[in-house]
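Consider the single chain below, provided in structure tokens and representing the form predicted on its own.
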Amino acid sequence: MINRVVLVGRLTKEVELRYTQSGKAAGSFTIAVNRQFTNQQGEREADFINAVIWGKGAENLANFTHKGSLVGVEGRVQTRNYENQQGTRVYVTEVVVDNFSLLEPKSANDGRQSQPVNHSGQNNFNTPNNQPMNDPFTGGRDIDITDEQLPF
């Protein structure tokens, strides 16, 4: 069986961080992600998505992001249940997160990251041998390159 998500959103605020008696860090936040469709009044409607990251992971995502940051999430669908104050049974879906990436350069995230970085703080563009590398595409350089040498 499969349980696997990948989302790409917005915050639609502030990541709520807590910690456990133990002192694991626990962040929840919202994504909002767009639907690929539109309404029939022609607006794009989207989905918000409760989703819960751990550890350092939620620390990292709390400190490097703000309402409104784009980012990418991987994880599984879990659903829990609790009792209320009022005996009333409540039934929670969310994403556990397991991985995020920022998606915006420096410029657009308020100065806090220059680059798309997963939640260890490593950027995401290595070589085969994980080593990390330039990208060639950040920074609005030109880059020097004739029609022959495209694949296409």
Second form
4 protein chains.
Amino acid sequence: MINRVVLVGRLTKEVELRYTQSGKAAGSFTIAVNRQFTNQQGEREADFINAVIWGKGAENLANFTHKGSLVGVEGRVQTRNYENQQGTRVYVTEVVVDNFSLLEPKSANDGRQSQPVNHSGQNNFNTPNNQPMNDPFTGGRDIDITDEQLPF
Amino acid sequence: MINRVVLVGRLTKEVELRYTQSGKAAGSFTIAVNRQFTNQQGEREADFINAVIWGKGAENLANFTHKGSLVGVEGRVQTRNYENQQGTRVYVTEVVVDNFSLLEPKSANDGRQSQPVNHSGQNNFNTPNNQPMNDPFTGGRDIDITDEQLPF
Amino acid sequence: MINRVVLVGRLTKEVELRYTQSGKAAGSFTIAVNRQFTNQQGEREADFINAVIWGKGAENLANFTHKGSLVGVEGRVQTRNYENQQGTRVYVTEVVVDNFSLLEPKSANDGRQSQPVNHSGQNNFNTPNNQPMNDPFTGGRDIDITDEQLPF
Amino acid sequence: MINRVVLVGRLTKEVELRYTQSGKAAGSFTIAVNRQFTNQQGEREADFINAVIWGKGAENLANFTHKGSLVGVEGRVQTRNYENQQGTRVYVTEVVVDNFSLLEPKSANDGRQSQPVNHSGQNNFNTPNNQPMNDPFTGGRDIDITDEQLPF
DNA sequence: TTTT
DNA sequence: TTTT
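Please show me the structure of the same protein in the form predicted in complex with the DNA, now that we have looked at it in the form predicted on its own.
Once more the chain from above appears, this time first in line as the rest of the complex follows.
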């Protein structure tokens, strides 16, 4: 059973951060992905895809993006349903993100990075759990290779 | 802007085929994808993901699958919304499939194929054996819905 | 930076299991993925894609598949190069698998499962490291929060 | 049978455009995708993934990118092999791109677009503004290679 | 150097 | 109930 989604688009607004009782971070957001084709009126429409991200990744995403940020995300499609206050069942489809990448150029971020940077959505971060975030970029050098070093 | 989904799972029921006024086939179905982890009760849950497929691919998918068929699909996540009879806006997220693959072993299908077979969801693909397709629906079926009536 | 691959195909032969000095399992295999189109001679060709899988997942894959097994895999494309015995540089492109799914029907496996089953390729298995495999299906509880605690 | 790849990374150099005898464009390029993790020396490495794109998409990609451009691509993993001059068989793995997206901000391109733009790798897409494309290569370039000479 |  |  395979369930994999990859999206590149822009955040429709800031990531909403929340914490579970056990202290786990959860971020929810919507990513607008422009369609590759235009509609009958010649307009380019977008899909507005809801997504959630858990743990450290939620905090990272919230800290390094804002409304309009261009991001790439990977995850799985999740469906769930619940009964609302009116007693009717509501069906939800959303993407559970487990990895994301900031695709904004340097100037659009805080200037501390020189290119897109990846963040795992779920683990392998060595900051303490649920602490205010340290800068994941500190010390994180990037490629500095020349053409001559390229194997082709 | 990238929007790509890959799913492998089982059809929850037969594909529902419909035709637009212009004669274009549209198939709608739900694919159940078991999650890789179990819930608090130790049960394995599934995501039930709604999907649509257009054109010849819709007919092929309908013709070569049944409830429970194991299929792989590729497509994009689409969101749309409409106003229902009660005047409230309904938001829909579904996968628009543009390629699929039958993953059932030979015996589980009708015997006309010996391995997983691919079908494009959008172009003019033939039957698995590259025979001109014997389409039982063309002409012989009511074409009584409009594009506007289609729920996608 | 996003790098994601999803493949469904058949193993060209059994997974080759090896262990690093530190005892970490590594499995290498080739997956044959039939193309969706035929060549000029009307033949259906395949891509033979090399892959590696690390850790417990390598052992699981090796244990539950054989030559010809239909599998789905997810991973990333990795390139690397090395100097061979003749002193020429060899360039390698392969898929590093971090998740896989057995797509064979029950009878083709050992009978303990009734449907495709997922295995993580790299982590989150709660058996001791590098021990002969326990049954990956036993137990394995997961997150323990309720829907009410969820922020959506 | 499913074979799908999504990559976001930077072009290691300009796209190399060639034309078959029949006039079909073929572009070859390498995309550098930074890994999400660092190696033992704490350096962030990259995968250098070879890719090809056919038809109008090849021309579009060549026209709207340069060395270092950030792009997203979708495609399939292809393997092929040929005998080199020394009579030894060479095995090649590359991505055949059928869709791409420019992820550079406006200023990084030539100013004719205001956001990431999608181009199909296979169909007849126009320029980003839906203007008939001003293709400087059509007719004006040597068409002096055969399909057989193309390395893919 | 390949799967069904 | 939306991004550029």
